[in-house]
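Take a look at this one chain, the form predicted on its own, written out in structure tokens.
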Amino acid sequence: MDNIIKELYDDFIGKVQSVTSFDNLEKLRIEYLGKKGKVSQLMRDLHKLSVEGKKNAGQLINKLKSAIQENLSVCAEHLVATEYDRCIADVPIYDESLIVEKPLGSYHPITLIQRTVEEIFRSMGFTIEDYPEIVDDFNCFQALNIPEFHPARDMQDTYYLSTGQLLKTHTSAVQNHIMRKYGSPLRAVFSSRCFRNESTDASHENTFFQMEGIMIDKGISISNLIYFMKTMLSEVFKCNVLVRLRPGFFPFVEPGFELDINCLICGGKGCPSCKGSGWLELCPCGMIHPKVLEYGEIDPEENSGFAFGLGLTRLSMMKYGIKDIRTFNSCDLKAMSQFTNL
């Protein structure tokens, strides 16, 4: 039996070395390891041996089977590598040292400002989250203390879909999801496109970018909100920025504020971007309403927090001196080319 097993293995090695295709490899596998293959035949012949002979022969047959399987695997890997090399050889090779005459372009200015702001908040212990642009009515309105038929919904002319869902009108639609995900304490920011059926002008668009931020813990106050916002703006503009808080109504915060930034395009003198006021509305914000905390399964008796909706589009206008918000969606390469080296 020992000689038979050795001869069988030598015969297999001679055949496997000449395999050139996966079809031939599969035929070889069946020939030796199939139900009616040569190794299976050896197992069926064990009954002719003594008890001790069966034991020794069985061990040798198992080693033979393992050796055959290992060689088949090595052969398969070799065939894959050979096919890969063949495919690569068919691809034309170009000289990578050729000089590129045209500029390669860069990220969109809103992407640049988004990444800058995200890095600033990450350095202050905030996590960076994401959420779909299509949301349901509960997350966009009801979980934010805006029940059905509430007059506050008229503040946002919304795009509804035939499924009953809607395009996200504000990044606040993510608050409930994030609260349920992390609970308290919580520090998170999340950016997204928002959509509203608005008339466009120098400072309004129907598609714009926001960044939502929330911080929830014990003892959070308005002073925390002001500190984080002023720190962020100072880092973005690399200077002290003049801001003001004025009362604002938002059902999901109490009290609510509008945080305005002194217009950096006109220096506060008045221009079309700031509608002649010298100030540009940048960040609706406030202390999160207790009902919103309850919807997010956070106890308002033990915790408090602030939320803000930072306008990344308007922040980009201030950062890069873009006078008309419509420039961002205009696909005007001439206007965008100035940001190539930022």
Given for the second form:
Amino acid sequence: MDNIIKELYDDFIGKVQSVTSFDNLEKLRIEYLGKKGKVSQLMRDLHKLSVEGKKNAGQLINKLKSAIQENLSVCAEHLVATEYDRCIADVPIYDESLIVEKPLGSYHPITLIQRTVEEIFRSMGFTIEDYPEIVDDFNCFQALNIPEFHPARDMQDTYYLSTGQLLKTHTSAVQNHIMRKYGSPLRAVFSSRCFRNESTDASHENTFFQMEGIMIDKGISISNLIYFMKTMLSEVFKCNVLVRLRPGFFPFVEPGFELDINCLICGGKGCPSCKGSGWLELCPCGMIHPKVLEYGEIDPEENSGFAFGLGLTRLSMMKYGIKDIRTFNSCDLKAMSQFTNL
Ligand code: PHE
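Given the form predicted on its own above, what does the protein look like in the form predicted in complex with phenylalanine?
Every chain and every other molecule in the complex is listed next, the one we just looked at coming first.
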């Protein structure tokens, strides 16, 4: 038995060294540690041994199992690091001192990213919508299940106009209009500048861009939401970006989530752009609350849907390696014009 265990381990080490993808790694894990894997087989063979033999071999097999597990996690860490090096290498170097002599105007990086993402959603059957930046209290809050005096309003420090109207604090303010416009089924994305009275730093601005997306039909579930988010992110970054989903509270979705991506500026180590956490909140999302569907004149008994609010400004920072969010509104033409040809 000792020899068999040793051979099995040597064999495993040979294989784990040549793993180059997460798929291969998972296959290798199943081959060795799966229910019908090689280690379980060894366990099943134990009954052939004497009592003393069983005890020794049992201990050895346990050691073997931990050694395999240890090697698999080291290999997984290595794969993540390699993937990040590749992603970071793909992020163009943004150089504030780079003077680009161009006689013609150029697109703002947010316009570029907005068009890229719109194209991705258009190819998945979404329509592209537009709506004014000045909205009313009903659309921005009440139709989203945030009544007057609801504490959720505190999260969005709002600029009110003397007319009683307000500057859109989020693109969700357009959900009700789109639901009434199309009814179910619908797939739509709508981007806009949004405004909140926030103090600014490297990762906060009082004026930023979001892209909202909603999909409503019979039988839409969280799996649809995750599928569309993953497809969009891998198309934008052209590589596997590490994401994490955390529970998040928004009165207009239930359940609600925060989708974070690993910071591509520091590779997850922590920097001012990600406030040192290695993660960047990119896309809050969730399943549309039945009340919100009702406000939009869509029957929640028959229909369900998801909504997401993608931070276009943050997405541009990640895509183009821009470290400070304030650059976007800086009107620095030299800095902003270098992205046109990317
Ligand atoms: N509108 C929310 C915000 O800006 C984000 C969001 C959109 C959350 C869609 C869930 C669903 O804070």
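Here the structure is a predicted model, which is why all the values come from computation and not from measurement. Between two forms, the rigid core is defined as the largest C-alpha subset superposing within 1.5 Å. Positions refer to the first chain, counted from 1.
Relative to the superposed core, Asp324 undergoes a Cα shift smaller than 2 Å between the two forms. Positional change of Lys218 between the two forms stays under 2 Å at the C-alpha, relative to the superposed core.
Once the rigid core is used as the reference frame, the Cα position of Val80 differs between the two forms by 2 Å or more.
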